[in-house]
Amino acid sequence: MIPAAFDYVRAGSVEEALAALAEHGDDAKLMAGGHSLIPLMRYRLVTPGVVVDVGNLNGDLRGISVADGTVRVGALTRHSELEHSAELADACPMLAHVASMVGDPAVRHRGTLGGSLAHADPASDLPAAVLALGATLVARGPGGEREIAAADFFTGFLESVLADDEMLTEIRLPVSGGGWNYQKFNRRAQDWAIVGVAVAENAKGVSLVNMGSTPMRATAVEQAVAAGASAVDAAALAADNASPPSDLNGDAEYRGHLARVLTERALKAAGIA
């Protein structure tokens, strides 16, 4: 389908982008790589009157740095940059690995970390990774910057706590220590995950892909691991408090089974339980 008519603004700075958002309110949408917004527009699931293109902004919004035990990633850093960064592979290898599993090379060369997180798709890989890693997301708006824990960022299907006049600028993660693993089950290599599981020892995090209306932490598993449960016993709780969808790829019961199997594999592979 063809998107509904819209005006196009190419922002030359963060300030210009924020000014456009402030002027047009909820009628405006930010676009970075476009892989999340454009499909929604083509199906007319969203019909913004103004598209504000921030894809060519660089500076602090793009790049990876490590200092004082913290990894800082600009929101416009592309998946392919995460995938191939030697610095990230050393400081936060799970994020680099998960980025390498997003879509295909064409998607990874245009898609951005901030765009993926702001899109808030529960079937997406990277939101689960930042949840398990205990990331902090930095948003900028008219009132300045604010820090948001990844666990508090996702509020509903394709919804987050970002205000209409805010944009993500940076993702901060602790330097990794200990085991980690990411398990993803799909029908074809480039498909969305039917179910996925991310575990990170340093953040004591276990998160699930496509097991509810939001990217979610598997808190029952985390608590069981913290109490000394085995991988088998902890993984048995993976679907607790989850609300997996039923669709052509599998019903809720099947997804619950996958979550338990993949969580057990991930915990064992990471050496966490």
Contents of the next structure:
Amino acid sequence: MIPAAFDYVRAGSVEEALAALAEHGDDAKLMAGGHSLIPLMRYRLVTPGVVVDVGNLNGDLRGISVADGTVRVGALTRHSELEHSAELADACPMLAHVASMVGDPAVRHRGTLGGSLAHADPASDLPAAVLALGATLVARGPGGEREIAAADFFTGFLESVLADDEMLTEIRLPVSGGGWNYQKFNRRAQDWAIVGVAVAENAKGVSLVNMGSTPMRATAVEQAVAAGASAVDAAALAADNASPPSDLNGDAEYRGHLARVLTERALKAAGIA
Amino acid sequence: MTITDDTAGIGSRMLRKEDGALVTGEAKFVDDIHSPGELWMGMVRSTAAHARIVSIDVSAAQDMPGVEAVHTGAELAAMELWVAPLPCAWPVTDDMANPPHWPVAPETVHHVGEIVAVVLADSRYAAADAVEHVIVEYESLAAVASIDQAVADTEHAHTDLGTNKAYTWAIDEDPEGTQAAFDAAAHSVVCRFEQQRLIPAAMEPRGVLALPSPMGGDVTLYSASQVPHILKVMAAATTGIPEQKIRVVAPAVGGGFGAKLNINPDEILAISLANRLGRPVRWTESRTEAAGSTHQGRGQTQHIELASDSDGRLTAIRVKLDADMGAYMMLITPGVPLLGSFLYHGVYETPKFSFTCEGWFTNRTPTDAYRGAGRPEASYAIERAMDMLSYEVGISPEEIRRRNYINGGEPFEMWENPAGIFFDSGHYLPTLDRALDMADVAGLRAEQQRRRDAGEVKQLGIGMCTYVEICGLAPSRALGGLKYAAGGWEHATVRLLPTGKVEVVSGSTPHGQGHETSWSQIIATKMGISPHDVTVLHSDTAISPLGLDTYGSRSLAVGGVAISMAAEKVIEKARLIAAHQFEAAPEDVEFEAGSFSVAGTPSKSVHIQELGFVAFAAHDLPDGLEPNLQEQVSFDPPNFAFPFGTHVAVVEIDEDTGGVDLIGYFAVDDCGNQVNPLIVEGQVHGGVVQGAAQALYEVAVYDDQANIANPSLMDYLVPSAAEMPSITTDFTCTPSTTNPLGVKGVGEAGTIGSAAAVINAVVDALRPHGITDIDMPATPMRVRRAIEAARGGAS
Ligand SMILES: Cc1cc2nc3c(=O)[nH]c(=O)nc-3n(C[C@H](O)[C@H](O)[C@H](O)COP(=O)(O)OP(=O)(O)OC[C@H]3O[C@@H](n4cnc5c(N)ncnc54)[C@H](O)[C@@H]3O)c2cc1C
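Go ahead and give the structure of the form predicted in complex with the partner chain, now that the form predicted alone is out.
Time for the whole complex; same chain goes first.
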């Protein structure tokens, strides 16, 4: 529980952060809320030589705006800000709701949307939400800015398409109407989901938490729903292309069962199938 | 619940004196105390459960910045830092196996987490870095990773012993009679319950700081301990440092639950190294480290059989325990199951009773006391088994209890139980009636039936438990009879200071219980003064030289009684001074609400607080009376105390996911007279949650190589307020006959009642599936699998 030695750089701007990343390469790690990075460092599971703190950056990087049918969320927006935003409650209520289901109040006060996505933990809530909502992620690097579809973002366990010298700056989501639902099954309020299911009608998205090595879409369910299947029939396919982990909270078979139960509940609650 | 601060004495809901410092962060814990030049210990811990140490390479670690020294176990032994292994104070049988437990393993390790080398460095970070660079080569030996494996006895946790069995202990006067009762029984049940291992997880981890005083050659040890007095004696015996040279201080201590009543390797290392090096030595455990280095709780396989007549009246109980000692006998490891041994018949009369416990070594972290220590296990077994008997007989769980309560549920005093001990007092039926009423069990049953009939996904379960516990440890003679090395008295000093204020010195050592408040209230009532005129001193062997500390719900029933008795002695001496002032005979002087007066002459009176200065100045004391008003008492209780109560738990089970929600909890406890009902309720609340935690959440998981799989609080699930319902409490009052205050003790009661109540509720919800038992913790997966199995296949 004692991290190894590291250098600390507090970035005053995105440019400074990118410069520090460029200088130190894969020896550097961005830190936003620190609520995933610091635990890993304390267990010495990661030992960055340099921590580049972007947690205090403000401006466009932190906050929510809605215009022209698009919701823009700065990557450094805290979970608690998503949870309590009146604009978001209107324009993309599922994201606000899912944010309110993350951890406990202290975690939500520090953790950021960008950090949660960049961390790419299949057990996290927000990645599944942005997948179901059909979000676009905006990253900046030495070569400038690029847009990445959420569906293309997650590549492996705690891995994404982000390069070592890139930083997420913004998340864009279509203003959503229609039904939605998020089912999170865990044992204690503060815990990660044993399994979670997010359903968003207008993006035609169904996504799964903790059902594989990445946050993932339940494509078989999506297709069945699109083809007019009932909630029961569509949900039966929830675990079809999943390879869920086995751990102390549940083995793969139980997770598959939960995915089917929760998908059925989510589809019914969202009024989609 | 109303909270008042009416500054009254015994019986008032006075706010705790301790809480201001605790909630504002002013209280100083061991980790808050620093000393210039201090060295941090970093423990190199075994990654193997059972292995011979082939070599330890400390060269790289030794050269790292900030590192003063790195010592292996063999080196430390050669340095003669200790003269004896870590102590076990409770050799329960003459032939109990007790392999030496050295603070640092010299040759062979017996559990993951055992210390094999110690780094001394100038910061915690430098120590942690160096620990990573110590290279240990092990030659593995077969590890005993479970109780089943220990009982099979083919591989041995201690190769030299040639067996895993540590001892056999029995209360079994008439085994044939018990068997005959089973042969003749109309109904019987045979149950096997697992008491899973628990990680105590107190809010403050353990930590030590040893300060040498090179000139005087003595050492002060600050330790997050519940037992500074016992630690002082044992540290002397273990290190060879003369006892009068050792001072032990337990500053603010953030919970213990038994896990801080041991004599730990780190404590001995700190005191011995500080003494040797002449420098302060410190250590604070990390959470992950705590999972393997601080003792764990429970760890038993229980076999319990009940026999009854056709009405469900018990005719015999037979119990066989297989208790997991872990790798070594720590301070009271072997005795923990025995603390429950007298209670496996619970609150029920049974003509025949047979109890046998076998203690087994495994290659896992040692077990020892954890809130309730042996008694939650006992009440779980009998209360679960009674429910199972009720299914057999076909009557309700409350009915089977009513039919079997001691003395038919009517009040009793000094009832001799089948194990030959005397229950001081009891009156069980009212706690059941009140609990059923408070919970509205009739209404709940109707709702349960409605949901069953409607085939709803969320089903209700209602469970109950009537527990009795043995506490107020303990009559010294009884402890001697059980081969416990020490006594069970408690010591107290009460002094009336020159200015009329009172100092109380407590031998029992608080670590969250609120002694400062309760003891002040006792003084307030006894001496007729404000509780705010009282200061309670404790937890420092230089201030409180005599004491036996806090565990086993003993503080009030033994220590609090000693305070009360010492206050009476002060009053008696003050009466002599008052009589002298009044020129009256002491027998004619009355004491009422703090004032002495002469019977029939109320105009002549003096307040006891005024006599503090009179006794101090000593200008005009009765002939032969010593100056000062300070009195001491060592109270050795004539008997244990036996609190009891009935708890009702209500759960909702999502049959599709298997998720269990504890949605209601109703506790009716009887701990005799209450000094502070607010503190009593707090103890019940915390205790209930700790038992419910065992029922639904907590388990120390070991893999087949005896590695602990969930050492962090991310995976070891301690429930929070969010998972718990609001707990409804009520009380009956059956005063103890063991002590003049009529008090019993309540620190462990909640835990002793709640695990059984919660699991009885879970099984009650699942009864329509034909399910009669489920293991703890009743995790969603386990519950779902039980439903699937009962339905005859997967979902
Ligand atoms: C007790 C606890 C409970 C939790 N419970 C939950 C839960 O129930 N559900 C859940 O989803 N999460 C949970 N979390 C995780 C929490 O939501 C984290 O805050 C979040 O996952 C990461 O956000 P962060 O801002 O703290 O990221 P950090 O920890 O600062 O960073 C995480 C990773 O992302 C990278 N990174 C951060 N920001 C950027 C960026 N802008 N661009 C590129 N890379 C970046 C970092 O380099 C690092 O690798 C919990 C955390 C804790 C401590």
